[in-house]
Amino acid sequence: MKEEQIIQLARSLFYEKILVKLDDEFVGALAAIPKNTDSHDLNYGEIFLRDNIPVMIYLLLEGEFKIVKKFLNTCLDLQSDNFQTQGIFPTSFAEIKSRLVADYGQRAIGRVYSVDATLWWVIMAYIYVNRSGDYTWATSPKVQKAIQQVLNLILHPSFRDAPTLFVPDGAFMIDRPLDVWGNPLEIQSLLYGTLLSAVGLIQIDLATKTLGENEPPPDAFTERQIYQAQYAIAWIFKLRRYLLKQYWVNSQIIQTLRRRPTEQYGEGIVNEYNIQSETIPHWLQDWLGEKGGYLIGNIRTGRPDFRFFTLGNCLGAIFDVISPAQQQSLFSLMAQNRAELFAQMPIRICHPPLDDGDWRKKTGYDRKNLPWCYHNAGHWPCLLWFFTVASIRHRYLYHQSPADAATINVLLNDSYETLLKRLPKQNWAEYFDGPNGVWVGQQARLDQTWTIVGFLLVHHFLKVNPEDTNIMNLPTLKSLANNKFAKNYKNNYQKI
């Protein structure tokens, strides 16, 4: 088929077969088309919060901000009241047998629920009132309020002073065990993300109320946004912070790591999660090279987890959690490993995978995370979009040389052109599987969902209007902490 034609079959799969409706109206797109028997199906017939993020960046850029808005809503009103999870959104909902039920991990493997589902919302509501302009709804009490249960589960006290999320093992895209628990980079990209677009979200809703400089708030609930607005700012602060000192590593940083003193004491420590340099793994050093850099996949006391995972970088790329030049050092990284994680089906979702012994002790032996499968350095062509954006959005917003600009366009175009080729004659398959992507994953679904949106995404950035990349644009840390409601964060910094 010519380009034409398959750009007009992804939109005729997407608006014919995917978007469902709720109460006669179009609420959100399952996470597969469903097959003739749903015998094999699993959960893939339901509304996924993660896999919708895309279809509902997509539906913005068609102007369907009904849509957007209805799924948004429909979480809403499934946002968790109960004692432990108050705040959470769930993973997946669906409606059965005329009622809505929705998954809070109750039927999850391992019963864990999905982190990452509750900080999309938060960041999902944003995107959609700065492009849409609803600022009633962004004003209305039932958003503010699940906003503020959000922050009442984040900005809380706990066990450990690190301004980092801690989550369980497969409590995000990588829903499987595969040794990403505790501080794993995507949560905590999402984590910088919320935390900016809950505090944009609250400033909206302040700016409409008359308070004056000096002031009190005229009720507790308005109290309340103005404490975790300036809460939430030191938190960021800290959290990006933290980030770019712990979880960001090149070829510089690696060689001082290497030569660090280990079994040290005291608050003025070098090497606080004392690290050993046997931990360090060698294939850092072609894999960095001169210009190369990237955030590390996890930081845990003598355990850093060096792998990379192209998601949680990509997100720290497009939140501006690493700075211009650290994003292209991510972008020169990506380039220059692209025989690894872009081979014959862009992109691998991390690199490299457990192999041998350490799948078998940290997966449990999970046969759909053998090594070069699945999460387990497979390759997921929803990725591409993210990494378009990041990469789009950088040109557009810093200063990149032509050389480095020519080389990230062949990158983006040599990978369009694969999916063109691939995905409609495989079916638009979930994942692809061995150390070049070649094969369809092994349990891989067909006709899924962020597949084919994701093409759609890559096509609008790359063919249509590369501009609209800015749709990913959240508030500014430092937009934000200029903002009159925001001047006593420094005190809260102090706090935190």
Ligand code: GLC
Contents of the next structure:
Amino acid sequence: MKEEQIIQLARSLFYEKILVKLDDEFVGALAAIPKNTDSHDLNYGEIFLRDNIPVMIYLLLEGEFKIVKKFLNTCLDLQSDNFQTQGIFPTSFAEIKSRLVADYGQRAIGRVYSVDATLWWVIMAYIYVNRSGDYTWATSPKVQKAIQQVLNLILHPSFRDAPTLFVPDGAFMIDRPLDVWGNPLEIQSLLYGTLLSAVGLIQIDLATKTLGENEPPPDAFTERQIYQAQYAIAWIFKLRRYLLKQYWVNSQIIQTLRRRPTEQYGEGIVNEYNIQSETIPHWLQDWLGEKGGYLIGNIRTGRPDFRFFTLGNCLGAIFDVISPAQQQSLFSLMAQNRAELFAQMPIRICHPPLDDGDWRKKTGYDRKNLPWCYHNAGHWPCLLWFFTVASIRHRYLYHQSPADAATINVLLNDSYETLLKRLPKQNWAEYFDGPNGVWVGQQARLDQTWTIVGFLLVHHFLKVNPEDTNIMNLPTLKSLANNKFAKNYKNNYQKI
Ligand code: GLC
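Same protein, different state: after the form predicted on its own, show the form predicted in complex with the named molecule.
To see the whole picture, the full complex is given below, headed by that same chain.
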């Protein structure tokens, strides 16, 4: 098949087989195109929030604002109102016997719940408003209330001081045990994006209200909006400082970490989490090389996780958690480790895999997450569009040397060619196994939605309109902090 035919095929699968309707209107996409058999398909016939992020981004690029709004509103109707889970969004939902049924984790295998779904909803809401200009929706009480409820979940007292979100194993795209409990990077990058988006949306609403300088807010709801926005801005600053200090590593930093004292007590010490140098793995030497840097997978007392997680790192770049120079180090690291990460199917979800012993102990013999399989270092084509956005966006916004730009360009084009060559032949599989990603995942679904849409997005950003990568731009921290409401209420509310 020629390139043009493959794109047409992917588009027709998308528009004819993947999108589904609710009340006669398109609402979102199933996780995978249903098989034509009666076999039990678990929950792949449901509309997953996270799987619908690339779908909604693609629809926005196509100008299909109505579908995106319907999706966001449907999720909003499903935001939990139960006392214990108030404010959370479901992992997935489906229409079953004319009723909308949502899974907040109470139906999932292993009863995992998806923290990322809630975080993504806020980010998606901001991106929708920014792209469509639908400020009426942004300022509607139901949207502002939803944001307030999400912020209630994040900005509340707890038993810890760190600005990260503490979650159980498998609370995000990696939704099975993989020793990713604690403060996994993907959740922290999303948290950063969520707080930026939430404050951005609140400030849009505040701009429609008549608020005099140094005058008290007109009502309790507005007072809470101002309070949360201020608190969130301070939180974002703190979170960024924390992530750069605790998660960012390069060769220089690793050498400093290895020589730190342990068993320190009190404030102002260097090894806050009492990390022993034996936990720092030797494979980092080659992996980092001279120029490479990345955000590590997790920080926990005594047990940092040095695995490289692709999505959390790409989001860290896209949302500008890491500085432009650090973004360049990340891209250099990824290019330098091309044989591991991109291999025969871009991109590996994390590296390296938990080996046999750890797999047994830490995943509880999880059959899907065997070493080199599925989440445990399998290859997921749906991740390539995130890297594409991160690197092309960087090229537009920040200075990049021609040599660095050329290296990334080759990597992107080769990766796109790989998808073109392999995905239609291998039925748009969900993921690929083995150290180089040649084998279709042992338990991979075929005709997986985010594989198909991820491919369309890579094609769009690479071949149709690279400037559209700005669709993922969130408000900058600086613009939020300099907003007149943030300034007017600075002294009253900034309490962190
Ligand atoms: C798998 C993935 C999860 C995805 C779901 C539906 O469970 O791990 O991230 O949302 O499939 O595609």
